[in-house]
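The chain below stands alone, shown as structure tokens; this is the form predicted on its own.
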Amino acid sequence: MIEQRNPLGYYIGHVNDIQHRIKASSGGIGTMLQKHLLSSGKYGTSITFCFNAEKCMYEAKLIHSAEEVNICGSIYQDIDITQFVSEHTKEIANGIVVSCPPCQVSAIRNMLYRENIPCFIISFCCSGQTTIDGTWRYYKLLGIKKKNIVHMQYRGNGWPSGIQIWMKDGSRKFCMNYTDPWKTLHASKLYRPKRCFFCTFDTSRIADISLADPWLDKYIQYDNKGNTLFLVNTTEGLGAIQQMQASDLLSYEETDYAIYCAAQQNNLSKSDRVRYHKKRLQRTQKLTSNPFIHYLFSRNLFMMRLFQKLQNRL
């Protein structure tokens, strides 16, 4: 078993191009590793993420190139892709580049190593993914219906954007991040994955490289474009964003501890919360797996709220 460790080094930057740092998440880092260690050789193999319009919703999907990575931003989503890796190991060429969230980081690298696959895994900090179930719930309260929506993004196209959803009559809706209704509905943990109830993570430090958004105030009041705080927790790792850096695909300076904790607190702060309100954890994750509970409080906004409300007093 591979074990965590800690970080290298705390970094925050973006990449040199402005449409992919203004395409991707949070300054484009991730992305930009993602094409740089396909397009040089080492890696032969990675996984995007794309929209399917019949199924409403994302899919992972196998590939071979840099120019077939598909910059979609952030995925609230959840996708369970230590089983999309295992089901296609054989289609794997020279090794594979992952992007997956902190909790899937141990399971990939471990199942790569056993069958000799060389890997380069890329994290990041995770409040909490939401199930399918839950962004079709979305729809329904901004009363859109799934068979007139033909893309949609959850984040990116500038800093911190929003989750944004393209129509068949040529219209689009924006909402701004983390605003109602998906603040309430992420919040009420009525469409919350089992695991991540009880996570622990605020990254992973196994990961090669661990991203963040930089949720500081001269960051919120000044960028609209995107920055990418990271941590680098491999020699590979560090190997690679120097060698970005003096190709000039992107540009970083070092930070540390401090303002790693600053920018990411919330999730930094899952584990005391797991660790005291276990109990609690476990009573609100056993209501919303009742059927009946979750079909009355996910009916409206108001009954989120109130859901909310009642977990607080249990």
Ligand SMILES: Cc1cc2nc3c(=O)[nH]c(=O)nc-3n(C[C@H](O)[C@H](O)[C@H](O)COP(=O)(O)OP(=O)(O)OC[C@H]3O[C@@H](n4cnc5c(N)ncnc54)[C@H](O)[C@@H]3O)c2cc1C
Second form
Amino acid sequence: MIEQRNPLGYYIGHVNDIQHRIKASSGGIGTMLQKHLLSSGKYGTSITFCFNAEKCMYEAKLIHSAEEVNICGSIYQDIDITQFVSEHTKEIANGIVVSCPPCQVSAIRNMLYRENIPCFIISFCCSGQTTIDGTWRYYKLLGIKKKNIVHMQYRGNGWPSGIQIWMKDGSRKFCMNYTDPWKTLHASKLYRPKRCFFCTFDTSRIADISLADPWLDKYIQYDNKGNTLFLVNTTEGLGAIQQMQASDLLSYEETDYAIYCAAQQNNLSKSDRVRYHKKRLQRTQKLTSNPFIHYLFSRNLFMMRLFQKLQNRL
Ligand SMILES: Cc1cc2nc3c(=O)[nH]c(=O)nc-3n(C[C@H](O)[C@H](O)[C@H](O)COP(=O)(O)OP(=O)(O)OC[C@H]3O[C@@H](n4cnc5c(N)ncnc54)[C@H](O)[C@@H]3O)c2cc1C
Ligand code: SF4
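For comparison with the form predicted on its own, provide the form predicted in complex with this ligand.
Complete assembly follows, chain above in first position.
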């Protein structure tokens, strides 16, 4: 069993390649790390995510070179990466670089350790996932038919950017990060996986590196290209970051726990929410899994907001 521990350091920075930085979620550190570890030959396998227009959803894909990394930003679609890794262990050559939410790090690390497969794990701060049904409901709220979508991204292309949908007719729809209808849909918890209701992770401290958005005034007001706030948790993570800096791939500065707390207040208060409001969360989760309640309150934004009010009274 791998124990949670304090990070070796807190940093804020970005990749030096401007195209890459713009395309990624925040400062591009996550995808550059993945590319660097593959191209340096340290690891031979990784996982990237590609949009399947036919299924209208993102899918995980096993890759073996840096060129195959698809820079598409954070994917707010629940994907079982532990399951994906376990189904592909035979295809892993020379270790694997995996990115996954905090709740999956331990299972993936332990599974790969048992199989004697070296791994480098990238995780992130996580405020909760959304089922694919949630994204499909989101399209309906926008009046968009799935069959008319050729591509979409939840993030990327500037900071903090937002949801971008490319249509068959050549048009593109853009909704700024965490604005309606996504904001209400997410806050209603109607499309939240069960485990997220009771999650206490702000981020993972057993991943090699943990990424986050720097939600601080300085960046919110003046940064539109993107920076990543990141925790280096292992000596291997530190070595990778230092090598990348020596190769002039990225620029960063050291920061501290106080800045991390200021940027990630919401995620850091998850454990208190679970501790002090467990009963309410259990009741809400039960309601969201009732097919009739789910059908009724997911009809439109008005009903979703009504459901939020109802939760506060539980
Ligand atoms: C579901 C989710 C919730 C998040 N919640 C928060 C939050 O509450 N607060 C906060 O500050 N930051 C949150 N983040 C992290 C943030 O959105 C950025 O990922 C982070 O700032 C890293 O930016 P980057 O430019 O360095 O990463 P990039 O260079 O864009 O690389 C991101 C890496 O993450 C991988 N990735 C993307 N989506 C997923 C996924 N669903 N599962 C596994 N791997 C994935 C990509 O393949 C890539 O390797 C969340 C990310 C996700 C995916
Ligand atoms: S909120 Fe917690 S349980 Fe949900 S995806 Fe994020 S880390 Fe996992």
